[in-house]
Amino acid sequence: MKKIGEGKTKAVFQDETGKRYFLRFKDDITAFNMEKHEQLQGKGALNCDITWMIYEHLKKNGIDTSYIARTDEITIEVSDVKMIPVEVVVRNRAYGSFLKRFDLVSGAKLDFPLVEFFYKDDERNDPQLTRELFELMDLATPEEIEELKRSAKKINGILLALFESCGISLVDFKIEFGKDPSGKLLLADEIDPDSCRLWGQDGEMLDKERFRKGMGKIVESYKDIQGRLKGVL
C-alpha cells in the first residue's frame, strides 16, 4: 500500500487499485502541538480498538461514518472522503481551554451540551469559527454548518449514554467530518482517549489529560476503558 497522508498520530494508506483507503493508528502521543511527543507500545492498537467499537456502535445508531471495517489491531478500512479543516468539539463540562475563556468552575456540568467550531491550523492553534468565518473562508454552506451541528449533538447523545453505562463521564470530546464524493457529510477520523476527556466515577482523568500533566500510566488508563467498552458492546 501507499502512504497518502500521515498526522501525528495516524497515517492513511491507499491500495494498489487506488480505490480502498486504510486509516494506521500510531503508538506516537503528543500534546501542546508537538511540543511534547513520546511513543508508546501498544498506544496504537488500543486507540483503533476503541475507536473501532465505537464506530459500530454509532453505525448501529443511525450516524453516517467513513468507517467501512477494521482489517487488523492497528488498521481500520475507511471510504474516501475530502476532509473539512475543522474540528467540531462537544462540550458537556466545563474545563481545558474553555476555562481559559469563562470563569467557570472546573468540571462543572453545562446546562447543555455546547457545540464548537476551531479551524486546524497548528501555527494558529487552531482559531475558533464564528458563523460568518465558516461562510468566509468557504469551509462549509449555512446548511451544512447545521448539519454538522446537529450530527455532533446526536453524536454526542450516543456517546453520552454509551460511556454511562460503563461508569465514564465524557467531559468533551473532537470529531472531524469529510464529504465522500457525492458531496455527503460524514463522520471520520478517530474517536478514542486521544480526541476525548473521560473521567472515571471518582473523577480519575482517563484520558491524554494525563500525558498532557505527566501523570503517567496512560497505557493502563486506555487498556481500562478499553476494557469497559467491551463489557457493554
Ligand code: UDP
Given for the second form:
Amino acid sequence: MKKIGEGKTKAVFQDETGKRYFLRFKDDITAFNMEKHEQLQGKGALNCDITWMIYEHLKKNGIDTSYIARTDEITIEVSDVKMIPVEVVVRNRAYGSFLKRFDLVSGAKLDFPLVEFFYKDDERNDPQLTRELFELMDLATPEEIEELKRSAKKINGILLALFESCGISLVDFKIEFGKDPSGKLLLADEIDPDSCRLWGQDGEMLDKERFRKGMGKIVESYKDIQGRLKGVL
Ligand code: UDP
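Can you switch from the form predicted on its own and show the form predicted in complex with the ligand instead?
Next comes the full complex, and the chain you just saw is listed first.
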C-alpha cells in the first residue's frame, strides 16, 4: 500500500490497484495547532473503533458516508472522495471558541443547534466562513451549502440521541464532507472524542479537552466512551 496523504492524526493509503483507499488512525494527539503534540498508545485503535461504530449507526439512519468497511484495528476502507476543505461545526451548548466570540455562560444550552463553517487553513487558524465567503471561495454551490447544513443538523439529531442514551451530553462536534466522482456529498473523516466535546452526567469532560487542559486520563476516558457506545449499539 502507498501512503498518499497524512494529517496530524490519520493517514490515507491507496492499494496496488489504485482503486481502494484506506484511512489509518494514528496514536498522535495534538492541540492548539500542533503546539501540543503527544502519542498515546492505543488511542488510534480506540478512535477507529468509536468512529466506525458511529458511522454504522449513522448509515443505518440514512446518512450517506464514504466509509466502506473496517479492515483492521486501526484502519477503515473508504471510498474515493474529494474532500471539501471546510470544517462543519455543530454546537448544542456554548463552549470552546464560541465563548471567545460571545459572552455566554460556559456550557449554556443554545436555543437551537448552531451550524458553523470554518475554512481549513492552519496558517490562518481556520477562518470562519459566511455563506457568501463559502460561495466566493468556490468551495460549494448555494445548494450544496444548504445540503451540508441540513445534513449536519440531521447528524446532530442522531448523535444527540445516541449519546444521551449512554448518559453523555454532546456539547459540540466537527465533521467534514467529501464529494464522490459523481458529485454526491458524503460524510467523511472521523467522529470520535478528538472531534466532539462529550460531557458525562456530572459535567465530567470525556473528550480531547482533557488533553487541551492537561487533565490526564485521556485513553481511559476514550475507553469509557467506547464501552458506553458498545453498550447501546
Ligand atoms: N474541532 C475539531 N477540529 C478542529 C477544530 C475544532 O475537531 O480543528 C472540534 C472541537 O473538538 C469541538 C468543536 O469542533 O468539538 C468546536 O470547536 P471550537 O470551534 O470550539 O474550537 P476549539 O475550542 O477546539 O478551538
